[in-house]
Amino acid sequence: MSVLSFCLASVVIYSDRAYSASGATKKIVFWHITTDEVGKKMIQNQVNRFLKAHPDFKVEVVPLQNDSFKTKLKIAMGSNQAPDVFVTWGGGPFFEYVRAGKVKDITAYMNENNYKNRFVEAAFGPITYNKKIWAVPVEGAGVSLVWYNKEIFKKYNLKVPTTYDEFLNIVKTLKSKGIIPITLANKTKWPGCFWYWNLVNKLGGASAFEKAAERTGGSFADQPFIKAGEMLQELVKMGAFPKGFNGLDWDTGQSRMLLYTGKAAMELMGTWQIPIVKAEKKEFYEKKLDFFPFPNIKGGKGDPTSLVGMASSNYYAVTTSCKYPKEAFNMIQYLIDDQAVKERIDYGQIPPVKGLKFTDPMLQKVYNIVTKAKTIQLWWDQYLPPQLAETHKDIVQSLFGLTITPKAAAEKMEKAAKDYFKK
C-alpha cells in the first residue's frame, strides 16, 4: 500500500460522517484536529446545522491528530487529494500553500455584509496575505502560559512569580520537595519552542525575532537568541523538566498525566490546554488548574505585557480544488456563528470575534492578558518557511538535549537561515 492510499484509508477509518439525507449528491470533506470527544461532537453539531440549511449537501468530517495532519495535508496537497475545508495556523507554511494556487481567495466573502468586521482586527494578521484574505478566523485566541497546580503551589506556600528569578526559585523548591517542577512532552519538538520562543521574546523583544527571520539587519545569532539557549539549558540542568522529556508524546496526554497526579507542577502550553482540561478531567480544572504569564527577565528587552502566539489559534481555509466553494465557505460560517460562538466559549475558548462575555473566570482571565498585550509574537514554526521551521526545531530539541552549545546552536540556525534566504 503506498503512502497515499495509506492515508486516505486512514481518513475513512477516522471519518465521522454526518450525510444530511439520503440521496444528498454534493460533497464537502473537512479535516480539523479537534480530537478530543467534546471538542469533536461540539463541531458536528455545528456541521449538522449547515446540513439541515443545505439538505442536497453531505459533509465527510474528519478530525485528525495535530502532526498526523500536518504529514497528511502535505501530501494531500502534494498529490491533488487535498480536502474541500482544512484547519490552518496561517503563516509561512500556509502561505506555501497560497503561492501554490491550493488556497481559495475568500477575500470578497469576507467583505460581504461587511462580515469580517464581526472578528477583531489582530485575527487577520496570519491569514492576510498580498493584501487578501486567505481564512477565516474560528478557534479560540491561543497564547502560551505557564499552567500550574494550584494545590502544590499552596502546599509548598508558593507564589506566582512576576520576574524569571522568582520563577527560578520555584523550580529550586519543587525540586527539592521531589516534584517535577515542570512538565514536558518535546517528543514532536514544538512544545519545547515555547520555552526558547518566549525567552528570545524576553530578552530581545519581539522585533529580535522579526528582525532576524526578516533579515532587516537581525541575526539569529545575536545575543537574546545565545542567552535563551543558555536559559534554557540551566533549567535542564536543573532538572526542571521529567526524565526522558525529548521521547515523550504531548498529543497522547503525555505531560498532561504528571500535571493531573501531582507529579508535576507546571507546564508551558497554548491556552487550548483550557478546553483539552476540562474535557480530560473537569474535577482538576476546576479545583486545581491556574496559570500566570511567562515572568519577565531581569534587563530584557521584552515588553511586560508581551505574549507567544495568536489571537486565533485556529483558522479554516477552503482549497481551490473544492467543487462548492461558496457553500464550503458558509459550511465555516457555521462554525463561527452566534450559536457556535456560545458553544466554544462552554467548550472553553476564547473565539476570535467582538464583543464577548464570560461567565468562566479562567477565560475571562486570558481574555483580558490577551486584550492588554502590546505585541503577540506569532509561533515561530508558523511565521517561518516550513524548511526552516523544521531546522529550528531539530536545534532546540537538541539544546534540550545538551548536544549542542548555545553559541554553536544559534550559529546553526542562523547558518541555516542564511543559505535559505539566500542574504
Contents of the next structure:
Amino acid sequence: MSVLSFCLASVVIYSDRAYSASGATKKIVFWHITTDEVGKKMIQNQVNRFLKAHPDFKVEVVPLQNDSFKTKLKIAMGSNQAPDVFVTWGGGPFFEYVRAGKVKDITAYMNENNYKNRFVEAAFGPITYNKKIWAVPVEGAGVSLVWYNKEIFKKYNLKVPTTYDEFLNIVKTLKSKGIIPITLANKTKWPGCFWYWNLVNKLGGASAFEKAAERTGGSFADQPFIKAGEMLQELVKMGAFPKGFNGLDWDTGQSRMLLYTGKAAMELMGTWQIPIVKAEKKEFYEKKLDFFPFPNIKGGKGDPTSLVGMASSNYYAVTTSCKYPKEAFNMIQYLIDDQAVKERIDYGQIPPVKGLKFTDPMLQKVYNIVTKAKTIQLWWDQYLPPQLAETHKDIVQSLFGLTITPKAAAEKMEKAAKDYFKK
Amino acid sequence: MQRDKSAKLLQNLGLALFLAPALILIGIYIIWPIIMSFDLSLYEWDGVSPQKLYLGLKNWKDLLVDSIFWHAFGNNIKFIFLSIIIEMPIAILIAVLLDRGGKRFDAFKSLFYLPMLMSSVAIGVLFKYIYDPNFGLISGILSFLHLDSLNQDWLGDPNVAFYSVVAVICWQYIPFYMIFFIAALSNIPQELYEAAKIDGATQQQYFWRIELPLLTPSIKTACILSLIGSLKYFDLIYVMTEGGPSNATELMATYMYKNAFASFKMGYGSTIASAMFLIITTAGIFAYFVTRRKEE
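Instead of the form predicted on its own shown above, give the structure for the form predicted in complex with the partner chain, please.
Up next: the whole complex, starting with the chain shown before.
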C-alpha cells in the first residue's frame, strides 16, 4: 500500500511540476512556500516570464507548506540536494546556511546597475551578514498587527484601542458578549510568541531583546520579560483566547475559521493575513477585515511607532550548488520586476520596493505604518540561533498553557541563553 | 573427499551470491546509517556545515540528565502499556466475532481495515479537525447530546492531549492486529470446534478453551510488535501535536526529530536516535526471550 501511495504521490507531484517548456536543457530548481492557489499561480506566471526570455532554461517550481519546507530544506542542504533558489526569512537559521557555505553571495549582482536601490533600506537587515547581501527581498512587508472584525466592533460600539488598557477593556466587553476576543492557533508556537514579542517590545523597547540576545548587558530574566509573561497569562486567565488554542494549527486555518465565522473578533498576525484572507474569504476581506497596530503600554519604553516583524517577509536566495547563479538571480528579479510588483499588490502584498502607491486602502494603511516605524523588531525565532529559538518557543507555549510562571519562564530562557553562548 | 569439499564450497559460494544483493542493501540502508548515527552522536554538528566538532561522550552524558528525554521515554512506556491493553482485547474481540461470522462478514473485514490503509499524516490532519474544540466533530456531537461539560481541550490541554492522541493511534492500529488475529484464527483446525460441539461446549467456552489458548503465540508476537512500534512511534504525534503542548505528548522520536531538524543539533539528535536504537533492541530481545521461555 505504501508503495502504491508513494507512486500516486509522485505522479501527483510530477504532474504538478511538469509545466516547464520541453526541450530546455538548463534547469533551475526553485522552492517557495506560497501554497494558496492565487499566489502559486502568480509566482508561476512570473517564472514563465523568465522562461520566455530564456528559452534554453526550465524551472522546476516546488511550492511547499511553511513548516515542512523548513525541514525539507535542512535535509536537502545537509545531503547536498539543495534547490538552486529557495525562500528564506533571513536571520539566525538562514545565517547557519550562509556560514556553512551553502548560500551564494549576491552582493555583486545587487550592486550591478544600482539594483539594490530599488528596495527599501530596512529590507536588507535580516539578509546582510558580514556586510554582504545573501538574498533578494521579494515578498511584502510582514509585520504583526491586530486584525479585527469591523462588524463586531461596530455592533458593540468598540473603538480601535491606542493603549493596552483600552485593549483590555475591549477584551472584557467581547468576553461578556459571548464572543471569543482573540483567536489563536498555537500548535506551531510562533503565533503565540507574537504576543510575547510585542509585549516585550512595547514594555522594554527594541533594545531589551537585542541586549539580551546579543549578551551585551541584557538578560532574558529582566523585568520586561517577566512582565510580558504576566500580561500574557493575564489574557489567558481572562479567557481571551479560544478553547484549545495550544492544540489548534495555524497552517490548516483553525484560527481563521473562528474569525470568518464571527465567533472570534481579533487575531494578532502578520500582514500575510491580507492575501490569505483575500484568497480564502473575499467578502470577509472586503466588508469586515481591518487592523490596528499593537497598542502601546502605559509606562512602557517601546517607541509608539515600533513594530515586530520585518520590512520584507520573504527573501529569495541562490545556493552555491546552483550551476547558473547569474540566471537564477535573474529569475528572482522576475519575481519582483515592475509587472511582479503590480501582481503582488493585487495579491495583497506590500512589496519591499521604494515609492509605492496603492489602490487598496488596507495596503496603503499598512505601507504608511511600516514606513513610519522607527524600529521593526525582527521575529525572535528568526533572530535567535535555531536551538535557542526552539527552546524559547517551547517556553512561551508553556506560558500560554499556564504550566510555568512568568518568572520561571524568564529564568529558564536566560539559563538557556547563557548555556548556549558560553560555548 | 576433495570433491565433496569443492562441491560444498561451490554451494556456499552460490548461497553467498544469492544473498549478496540483500546483504548489500541491508548493509547500505540499515546497518551503515546505524553506525553513522552512533558516530555522529560523538560530535556537535548543526547538520549543514562541513565542520563537525568532536565532543567525545558529552552528548551521552547530557542525555542521561536530560529531563525532557526521560519524560519522553516515560511517555513511550505509558504508550506501550496503553496500546497493548487497549488494542489487543479489542482486536481479539473483533477478530473472533468476524471469524465466527465466516464469509458473511467479509465486507466488515475490509471495512474495519480501512484506518490502516490511510496514511498517518492524513489521519493526523483529519483528527486535528475532529478534535477541534470549537468546530470539531466531537464537540459537535457532545453539544448535540447536551453534554457540553464533557467537551475537552482535546489536543491543547497537557493532561488530555496524550490520551487523545493514544485514542487515535489505537483506532489506527487495531485493524492491523485484527487482521493478524483473523489469520491466526483461520489456522485453528475445524475439528477442534467440531469436537467441542459434540462435547456440548457453549460459544463462550469456544473462546476461552479453544480460541484464546491457540491465539496465545500470536498475541505474544503482537505484543512484541506493539512494544517496538510504540517505542519508535512518531508520525501521528508529530502531525497532531508536535509533541506539545509543553512536551505533554513528547515521545523519544519526536524529541529526536526536534533536536536534529528544528534546533539544528544533529549530533545530539543522533545521540537520541542511538539511545533509542539501544533501548528498542534491548526491549525487543528481552521480550522475545521472556515470551519464548514461557512457551517452552
